[in-house]
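Given as structure tokens, the chain that follows is alone and in the form predicted on its own.
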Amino acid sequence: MAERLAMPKSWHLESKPHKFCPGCGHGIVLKILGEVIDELEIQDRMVFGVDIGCSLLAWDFFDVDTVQTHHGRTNPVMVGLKRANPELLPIAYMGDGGGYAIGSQHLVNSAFRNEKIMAIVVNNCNYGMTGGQMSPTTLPGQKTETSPYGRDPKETGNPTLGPEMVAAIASPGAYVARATVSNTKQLKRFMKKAVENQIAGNGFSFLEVISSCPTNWRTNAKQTWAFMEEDMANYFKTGELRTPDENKEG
């Protein structure tokens, strides 16, 4: 008989198997995120706050008081929610659309202000729930519905360095991070850095991860994993940008 592995204490055990498209990334952040709210025993403070896109498939992940936003509000919602109850530990979640498009503004405020939430944005290099178009992080020459023929940043731009933009205007006691789903040891190290950060009152914590979509990308295991692992992550460079106490590690 396979033995069963147990499952994060935070989900909501229900709404199991999750709603993800095979060989995506999103359901390797939750867990994590589960483990992490686990060991910090905050399941009773925190409320998860989810954005459109594949992001709003973890509206029923965890047994936590959830909402889902309009499309790029998350961080407003969850700046709202803490500044009425500093008691709350709200986590924005979201995809790189939400994040770095139709939501900058709000992220860009967020860190500027030094809102002490959590955010998390996980990119997979297109707008994954729409069938695969170009986003803000879409690799110069990737092909998606949207740029058939390659990304060229001479038409649209470079791809959105959104740990690095705010890193750069985030104020002290901020904690800038970007991690990998390849990389889960170091994944759940900045996650659980992310959320001690909110628990200490530090101020702004921003996580971006990089993450896989071999739906939309039309890869096999193999070349999903070489897109993540050698295109995104020459581009997106895993690693800390900024800590509280500028400790960074890679």
Given for the second form:
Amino acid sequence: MAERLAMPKSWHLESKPHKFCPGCGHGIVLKILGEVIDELEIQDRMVFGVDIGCSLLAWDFFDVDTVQTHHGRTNPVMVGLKRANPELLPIAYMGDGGGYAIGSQHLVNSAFRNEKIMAIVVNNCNYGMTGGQMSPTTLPGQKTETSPYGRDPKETGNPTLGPEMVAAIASPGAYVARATVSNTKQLKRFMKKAVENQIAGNGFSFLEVISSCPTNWRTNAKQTWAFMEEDMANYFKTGELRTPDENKEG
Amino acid sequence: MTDKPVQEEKRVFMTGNEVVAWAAVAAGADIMYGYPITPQNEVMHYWTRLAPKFDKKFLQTEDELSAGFATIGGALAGRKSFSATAGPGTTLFQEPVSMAEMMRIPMVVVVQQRGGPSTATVIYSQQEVNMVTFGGNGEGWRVVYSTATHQEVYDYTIKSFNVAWKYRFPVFLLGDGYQAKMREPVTMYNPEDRGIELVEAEATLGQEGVPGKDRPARHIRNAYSVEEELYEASMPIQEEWEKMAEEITEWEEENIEDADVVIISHGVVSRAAIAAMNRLREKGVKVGYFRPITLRPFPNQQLREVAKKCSNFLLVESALGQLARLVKDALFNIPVENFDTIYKPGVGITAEELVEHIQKTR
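Rather than the form predicted on its own that you just supplied, could I have the structure of the form predicted together with the partner chain?
Starting with the chain above, the whole complex follows.
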């Protein structure tokens, strides 16, 4: 337990405490990623790419070479890096907007081409940094600044099921999973397997992480957890959707 | 595997797009990220044929945004990467190029202009001047070479890579559909044999050592929290851009000293301008010629010097005043005797019509 409370060695201490809102899930995802970086000792080979949106606040989060790109364009930058220098381990880090809206074509084509990079989409059901607008993963009935009466799927379609989409188009060797910040043990298992899949050079590695946005959800701690564990969990099922050996958990 | 693409100087007869591919190999380019659009396609066609012979790489991306951002990724990894595009593709390239400007990422983009706006024709125009010089959100911290001949396509492709990696600003090589598709003689050479030193590419991300232990981690960003922070980040870039401008600005001029009229043009149109000047000179008409080779930075001072000697200008371009805007900006506050123009958006310009126009208006 004591070890779990310590900061990962790969964290950049000068940029702590971090800049995410209190109660935001990014801190948990980045802590797990930090632990995985430490355990797999990949600080020297990893390149961390962050999108625009809340994820950009992680631009100096780790003692790892990091580039903050444009909204939706982190995947192609990581693809460019990997193709130019296959020794590197690029990890693209973005929100549900960068993954499934503005950057969806890049995600889809990275998966189609089985690019040997890893992509993490942190899904918090809304656009956090721009003030809580509807995103591709906003739940039916969920109120946001651009769906003030609740998202109506008849008007806007259903929430994007990212890992299901990627799993459907992925090639053999790909790793696709969904985890949640409310189950950090599983999150860490999946995170580690995704990173290991890239190290092995099997294929595209993709992890969606269900995460909280209490600021824009306008929830207190209890309501935040309930929204994540009940409303979101009902729609976005955690588990592994593709693994290189097809031996799946969840 | 052949070490050098061009072992000794040789005269060849090629299309401009083929020249780009050969020159990129000669310039030491490592990887091309591209997306098909006419009239630049054969740059990719030839590059993909040459690539395996010289241990080069290629990726056909899903669109121009991806091509541009992947090119940035390649540059960050320390490889000389480039792309080529045209028309609506150049529009999409404004996004990655603006990021390259802010982050000081060297990248080379070859633009073979087609008609515009929008899809328009796939053949020819000079209508991408606005975009390549000042497109994107920002201040236009970029370099634009406008070529006129296939020899220049070869020479300036090599120069584009060197300037991009030396000064770390994005560089556009601006050609057009005529230069892309027609064949003409070119002398190919190995740049080092002519004393042109190739600037080494250096990795920004993923250098030796463990970040935070052996060396500081590189954190590259283009987002700034407050106005003052952005101002402080921007002004040194502007200063470095201006310093570079003094060193790299290029232009060409002829017969200015005694000229009664000076034709201003750029790119392939300047070939018509030179031919018209020569024909009229034979008839005793004193015609001069001025051509910016770098459209960005623009040879402002050099043009102002011309205007002191003769400012009876005839500006010709295959666009509706895109070059004229740069020229008028350069001439601000200088008395100009006459500023005549021929604008033919998307249409070629011949020496005959320039001769006729000057004879008629004199």
